[in-house]
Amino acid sequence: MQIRTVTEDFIADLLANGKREDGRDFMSYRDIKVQTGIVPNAEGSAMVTFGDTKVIGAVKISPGEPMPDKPDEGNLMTGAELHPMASESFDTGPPSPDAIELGRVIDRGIRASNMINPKALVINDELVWSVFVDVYVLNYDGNLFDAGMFASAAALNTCRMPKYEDEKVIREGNLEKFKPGGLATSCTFAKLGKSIVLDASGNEEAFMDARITISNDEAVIRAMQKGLHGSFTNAELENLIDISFNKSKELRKMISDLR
């Protein structure tokens, strides 16, 4: 996930002087915009932009068999697709390690926050609802983790629950809204040398040494994922956790206002 339109020295000099390319402070998000209901055939969908990063989150709910080891629970499957049209660094073919990691980090945040209550998805003794959450990257300019998580949460928080009657799936008419069991968002921090920034742009991500994504709700850290070879000190991590709780309140409010 790298694009390089500037040099590493340029980015390093900016950060050393307390500046970023777009004028933000180190712990600010870019402008965030969200539009829901953009995929007509999905139960819920949202297109989200974080600056120039643009992703779609879409939810499809269909009946299926439960997992053998969880007969009394519905299923959740989360995936991500990195299309070449979104960045010259993305290739066609099987899912890349970056796409797999993106899907898994978002999946972990959804599961750990109980955003989906699997036991409420049972239809009968043989069938359960399977919830498919897909993230499609339309344009890459950094921080797909937070944009993807935000789009997924917005899609889930606004989707409609189909009905199953007389062995048929009903997707039209007076459908109830899906009832999430919780609401979580993520905050992703990039470390470049001695500097740490929130919501890194594509140019910043190209030169980062370490990355950490913290998913939380109102009171609890639900999941964490560290990437790349660099590291964070204990003091840095504690500070980033505090920042993530404050910043995630703003993100969750944006999503809650959509409902």
Contents of the next structure:
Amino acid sequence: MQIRTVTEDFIADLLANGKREDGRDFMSYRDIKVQTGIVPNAEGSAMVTFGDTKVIGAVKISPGEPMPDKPDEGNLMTGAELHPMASESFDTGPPSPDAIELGRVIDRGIRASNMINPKALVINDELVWSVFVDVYVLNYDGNLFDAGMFASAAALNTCRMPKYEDEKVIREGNLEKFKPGGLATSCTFAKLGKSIVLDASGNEEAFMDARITISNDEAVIRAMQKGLHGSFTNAELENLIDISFNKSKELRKMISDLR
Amino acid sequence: MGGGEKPELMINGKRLDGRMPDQLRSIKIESGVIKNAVGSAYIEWGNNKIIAAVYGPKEALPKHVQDPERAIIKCRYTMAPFSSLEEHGRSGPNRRSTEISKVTKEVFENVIMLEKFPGSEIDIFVEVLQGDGGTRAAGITAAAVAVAASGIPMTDIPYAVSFGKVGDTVILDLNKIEDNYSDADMPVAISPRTGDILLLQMDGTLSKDDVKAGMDMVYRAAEVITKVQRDALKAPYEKISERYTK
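Could the form predicted in complex with its partner chain be given as well, to go with the form predicted alone?
Then the entire complex follows, led off by the chain already shown.
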């Protein structure tokens, strides 16, 4: 309890003076690094760090049956795993509501931006490709939403496309690249008291009142999610949408450069 | 976003059910429908039929979830297995309902004065008996009445509604078929006293101007929705006062 109070006051005092613990501006990202192809067995993979937050995004593509209501579309399944080795605060056991929310917000960002073009994933009358995107958190220091979305996008943009021949899946050899139908990234803002910061660290997230994730591409907003007990005003929302369009350009450029 | 042939959702500026773009479906709320609960409400929002019930505050269990400074909220949104026009669903929580339970809980963490009940839990149940699009918004609107009826102190009675987009038109309060085939869906919960946004989710395709236009509709809808909520809270007492004035 005591340690918690000290840290909270420290973070709050810094923000009140327009500062952050690592010296960043309120609206800048930490150092972002990405390394693709780290799991060669997966069709696509990327390890991404946002400061000390480290996540893996990995893509597996397998033949499967289409959803009954969408016979002419491939499937997308996105999951997020808050691995207990990544933080003292993550537990073993079934996925927590936090992990489910993280996976579903990333899923909606991928889906709504058409990063997976479902109509292009039909194999034959009975089979379609199912694309599994897994976000694995290896070390937690805040902002898993943007790191997870970035890692997923990086993996999808450097992914190979398996072939289906004579009822067999060919995953090696001369394969074409997977062709994403769009590119979206997300900007997540944390609100602590009256201050709003981009790309919150673990210490900042421990005391945030509210969080909002805005996923967009060049032109439009593709997904949003507000979280936690705090609130945003409509004016703050409009301002953060502008900032997200502006800041996400650097993220999308990093991913485009990987191709 | 749905599969199959996309139906025409707007004909001559009107929607499939005859509504204008910024028109709500009809909303009816009845308070006090679950006798055992400390507060409850039944909402009919268009073809949605949803019950919300509140229990507590009571000792939070298991003990390790207790917060010595405030009450915790447990929220469970579920859809009954017979609630959709399609096949029989599975009962109990799934990934979608777990996420909706979480964001619903967060709405009430904002407005309930949790610090009044340290070590306690307050349980909010939202059960969708029949779903026709916008169930999380209708569920929050009903749960707000249930919490208010329970007497648990709140800073405000929140309401929720969604908006979306069909072609170039931003529309308020999407029903199921609009939700399935529209270009975007954005449920929002608002604290009407301050205008603060307590819940916000969105997926699809919206420009910043669309969000602005949709949020205007959401704020304008407050007048109608909050009146239905207040009337529902008053109704049981009006019946009693009628009896005594006869």
